[in-house]
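The chain below stands alone and is given as structure tokens, in the form predicted alone.
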Amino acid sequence: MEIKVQVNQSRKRVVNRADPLIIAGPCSAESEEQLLWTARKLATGKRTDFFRAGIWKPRTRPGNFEGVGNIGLRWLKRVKEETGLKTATEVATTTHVYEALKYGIDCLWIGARTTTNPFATQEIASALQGADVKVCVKNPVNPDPGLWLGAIERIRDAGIKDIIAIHRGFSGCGKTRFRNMPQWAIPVWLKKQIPGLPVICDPSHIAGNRELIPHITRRAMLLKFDGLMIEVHPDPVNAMSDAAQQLTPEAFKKLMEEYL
């Protein structure tokens, strides 16, 4: 894809709409008290949307952390329950998607592997049918425009009304400084193609590297996105998963007051 994006690089702050969609939380979900704990620091700061974290964890190989499964779902209920906060969850089977609706969480995600076969997706989407959600669309691992898209049409045409576009950058061959592409010009042309659509970035998972998640931030919200999905842990070096892109609470904090 051949657009070429040009932002205004000041420094000065730049929020493109008066509420940006913030959802945060643990990558995963480890513990019952590391969720409550992480919550309520999020609820204090009033910035934070909906609480995510994952319960059943995709990864390339197996052996390594897969989630803690439906006893998480308890444990996201709890913390609706105690800090108020929305709950979302990412969802890659019909099975997830009953458990989760089961248990109330208000926001769903399909994730970049799942989007990346459209045959997950369409069952996915049979299974939403007539569901009262949010459901938010990740791109698929390969920078092809086609499949978001496609993915997208899917949930809509189950008759999901209320539908996000995530943007987590896209994989690459060699060594990058981020760990997925941002190719930002993908994002930009969705939104063309969708009048209308929320389209949030998600700079954990394109940086790779808490360090660079303010550079993709202030990137995002120049390109007037719509929010962002931020990755949250108590502990983030210790973290089970996705440890090198976590922030603490604090660095949360900081990410919000400086850039929104």
Ligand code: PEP
Given for the second form:
Amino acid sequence: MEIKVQVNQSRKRVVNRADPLIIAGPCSAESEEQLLWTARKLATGKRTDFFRAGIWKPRTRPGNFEGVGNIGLRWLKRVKEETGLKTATEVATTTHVYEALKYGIDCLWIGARTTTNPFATQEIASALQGADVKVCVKNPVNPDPGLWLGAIERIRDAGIKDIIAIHRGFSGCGKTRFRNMPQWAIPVWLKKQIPGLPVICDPSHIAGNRELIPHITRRAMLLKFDGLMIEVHPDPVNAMSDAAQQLTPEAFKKLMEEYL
Ligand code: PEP
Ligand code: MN
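Right, the form predicted alone is done; let's see the coordinates for the form predicted in complex with the named molecule.
Below is the whole assembly, all chains and molecules, this chain first.
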């Protein structure tokens, strides 16, 4: 499938919404203190709509930090009670879905590795049947627009009304400038397939390092994405996952001021 897109290079604000949707927070929940500290900072900044934290982490190889698991749901519940921020976490199995719904998580996201597998997305969709929850669907790891669309259709057909697509780039082989290469034409195409579907960008997982996040953010805003997912950690260098790409709350604040 050949998909082309024109980029508006003008420097004026071209974002789709007056108020882009922002999902921010650490890659992984590591402790209750880490979550509460980060959430308080983000709540004070008044720019974050959803506080994210992965509690079940899909790791490419075994032996890496695989997330804190169910206890993280209690911490997220406390984040919501204390800061008023809505919460978001990744789900990859039906058990994750049931547990997250039980704890009142407001937004569930399907990660790139899961979107790749129609069996997995169908199982998640069936577990979600009729639930009142926001569901974000990240693009699959490989640049197959049909897989992304298909996963969204399965969630939609399960009666979920509030769906958002997230462009987090596509993995390649060998050394590339970005951790996951963006293919801007694909999210633009996706938006045309489902009119009204909000599509946001995840500059953290595209860039793979802090330095390139502003560049990707600017590009996403020029392309009128509906919002952003950004990883924010109190001590990024020592984070238990994705240490190279997370921002401090201060750097996140600056990014919001400069690019939105
Ligand atoms: C994440 O958001 O931390 C994550 C694992 O994302 P992705 O599925 O985009 O790799
Ligand atoms: Mn991450």
